[in-house]
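Form predicted on its own, single chain, as structure tokens, below.
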Amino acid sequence: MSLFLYNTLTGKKEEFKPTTQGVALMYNCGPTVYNYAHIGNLRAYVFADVLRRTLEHNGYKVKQVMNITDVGQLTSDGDEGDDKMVKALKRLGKPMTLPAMREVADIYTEAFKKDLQALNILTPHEMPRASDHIKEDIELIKTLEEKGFAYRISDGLYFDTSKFPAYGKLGNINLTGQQAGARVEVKSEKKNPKDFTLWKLSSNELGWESPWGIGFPGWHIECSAMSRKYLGQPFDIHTGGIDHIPVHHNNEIAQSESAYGVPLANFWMHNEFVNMGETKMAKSGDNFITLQTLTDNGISPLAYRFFLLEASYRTPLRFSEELVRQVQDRKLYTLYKTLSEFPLGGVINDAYHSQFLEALGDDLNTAKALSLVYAILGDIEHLSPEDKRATILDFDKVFGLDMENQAKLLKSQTESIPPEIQALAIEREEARKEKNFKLSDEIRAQVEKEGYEVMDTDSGPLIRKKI
């Protein structure tokens, strides 16, 4: 089945054709580990995971690389402000040393990996850390300098974008008449407003030795160096959030293509934001929700994953706990409960599987693919319960909702519910049918006091022990 993906580089859907037959090489811009990831950040990694699973479902052998940025990203796209890791040291009252920076990075890297695990995201094959690749950064910068693409000013070495006429081609960024202070601030010594740091000199002797002095690699050079080391150049797919398009990813393209004379990646794919109200979720603001916050509020990380899958990765999403809770109680747990009641031993239905591949082949249309699950559940003419279970579980190899394990867990939890709690649930359901919501709420509170929770799913009330 053909796989068509939206390529930001060309602005259209294109059939995926890898550089090596049967192999897909993918680089995902990973987190800057100066704080906990928020659920908006995590959309990028759910998207990348679905992409990987789809490629594998289509028979490709995937090599997935996701970097960990633990040095080099400044607080401004205009090469101003502190390194974000330095910002973390200040926030946590740590000494300004490289070992302290590593210690902080270790804390947030482990937290990020736990988030990936909670969201059932497959572990990337490589997760290189920027601070372990200073040598590769310096080698790449030397190449750019030797080829005349770099120049030095008082605070470091910069890339001369005037030497790369195609700058801004990703996303068709209009650079004509770019004004100072618009997105990238002008530093008086820079030749052009859009020129960017290759090596930033340290103002406090914190950093690494280099031919240009003690300092840090630029954020952009790190991704170029690491992606080339682990995947070669060009590789097949580069992903990230849409906020990376104007600066970070155009900078990667400019320096990598200037250094080596070939494309960095053939496909560039970008996910949209998760918004709180009218603005995107951001660590710098007050609208910062972590996965742990959802868990503490009784929302499963897999419910958030389901919520993301119900929309195209290229569609902005407005987040609310109420919406995700509805997904959990009325869709996700209903699905788990239904599957737990279906027997094993079925076969995957070819007709539905073909439709599934067709939906995913249309730029990862997970919303359409999920709709097939409900079509299967409602199909009483063509599928046995066994075949329904087998087909849906096969789809879940891409959805990543852990349906088989969660269905088994839910069944075991349900079977172990004490009779008195089951009786309360029946009494509560009767109260709801009679629209006696006051009594219904009182019974729910009593059930929760006993250490259980009751959820109203499409297939009836569901009781389980609190996690």
Ligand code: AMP
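Numbering follows the first chain given and starts at 1. None of the values given here were measured: they were computed from a predicted structure. Rigid core (definition): largest C-alpha set, two forms, superposition within 1.5 Å. Compared with the form predicted together with this ligand:
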The other form holds:
Amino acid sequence: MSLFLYNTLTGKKEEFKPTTQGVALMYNCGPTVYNYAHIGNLRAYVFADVLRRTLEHNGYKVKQVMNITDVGQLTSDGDEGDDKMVKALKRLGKPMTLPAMREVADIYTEAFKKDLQALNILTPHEMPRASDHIKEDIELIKTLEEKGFAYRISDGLYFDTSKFPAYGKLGNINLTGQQAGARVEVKSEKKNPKDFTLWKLSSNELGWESPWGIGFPGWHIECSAMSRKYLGQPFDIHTGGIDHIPVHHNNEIAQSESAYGVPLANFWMHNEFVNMGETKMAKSGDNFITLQTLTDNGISPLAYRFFLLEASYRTPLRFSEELVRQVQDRKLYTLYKTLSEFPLGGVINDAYHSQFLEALGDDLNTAKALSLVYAILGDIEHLSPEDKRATILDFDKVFGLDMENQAKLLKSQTESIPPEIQALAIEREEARKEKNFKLSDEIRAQVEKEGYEVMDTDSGPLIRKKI
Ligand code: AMP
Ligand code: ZN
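What's the form predicted together with this ligand like, now that we've got the form predicted on its own?
Next comes the full complex, and the chain you just saw is listed first.
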């Protein structure tokens, strides 16, 4: 089945053709570990995971690399301000040393890996840390310098964007008034406003030795160096959030293509934002929600994953805890409960399976793919309950909603609910049917006091131990 993906580089959906037959080489720009990831960031990794699973479901052997940025990302894309890791050291009252920086990075990297696990995101094959690749960064910068793409100013070495005529090609970034010869920002020593740091000199001796002095690699060079080391050049797919298009990814392209004369990646794919109200959820802002906050509020990370799958990765999403809670109670748990009641031993239905591949082959249309689950559940004519189960569980290899385990867990939990709690739930259901909501609320409170919760799913009440 052919797989069409929206390529930011060409601005259209294109058939995926790998550089090596049967293999897909993918790089995902990873987190900057100066703080916990928020659920907006995590959309970028759920998207990458669905992409990987789709490629695998289509028979590709995938190599997935996701970097960890633990040095070098400055506060603004315009190369201003502190390194974000240095800011974290200040925020946490830690000493200004490389070991302390590593310690802070370790804390947030571990937290990030736990988030990935909770969201049932497959572990990437490589998760290289930027701070372990300074040697590779220096080699790449030296190549750029030798080829005449770099120049020195007082705070470091910069890439000269006027030497790369295709600069800004990703997403057709409008550079009017920004290239060489145009008026340069006041005070900046940069030749062109879009020129960016390759090596930033340290103002306080914190950093690594280099031919240009003690300092840090630029954030963009890290991704160019690490992707080349683990995937070669060109590789197949590069992903990130849409905020990476105008600066970070165009800079990666400029460096890698200038240094080696071949494209960096063939497909560039970008997920849209998760917004809070009208504004983007941002780590640096105060409107950010972590996965832990959701869990503390009784929402399973998998319900958030389901919520994301209901929209195209290219649609902005407005986060609402209420909506995710509804997805959890009315859809996800209903599905687990239904599956837990179906017998084992069915076969995958070919007709639905091809529709499923077709939906995903249309730029990962997960919303359509999910709607097929409901079509299957409602189809009493062509599928037995066991075939429904087998087909939906096969789809879940891409959805990643952990359906098989969760359905089993639910079944065993339901069987181990004490009879007195089950009796209370039946009493509550009767009160609800008689529209005696006062009594049904009282019974619900009693059930909760005993450490259980009742949810009204579409296929009847569900009791489970509180999470
Ligand atoms: P960072 O850790 O800040 O480098 O970001 C990690 C990933 O999250 C990047 O791919 C960003 O583009 C992406 N990202 C940042 N904010 C959001 C958001 N509100 N919604 C979706 N993706 C985001
Ligand atoms: Zn990157």
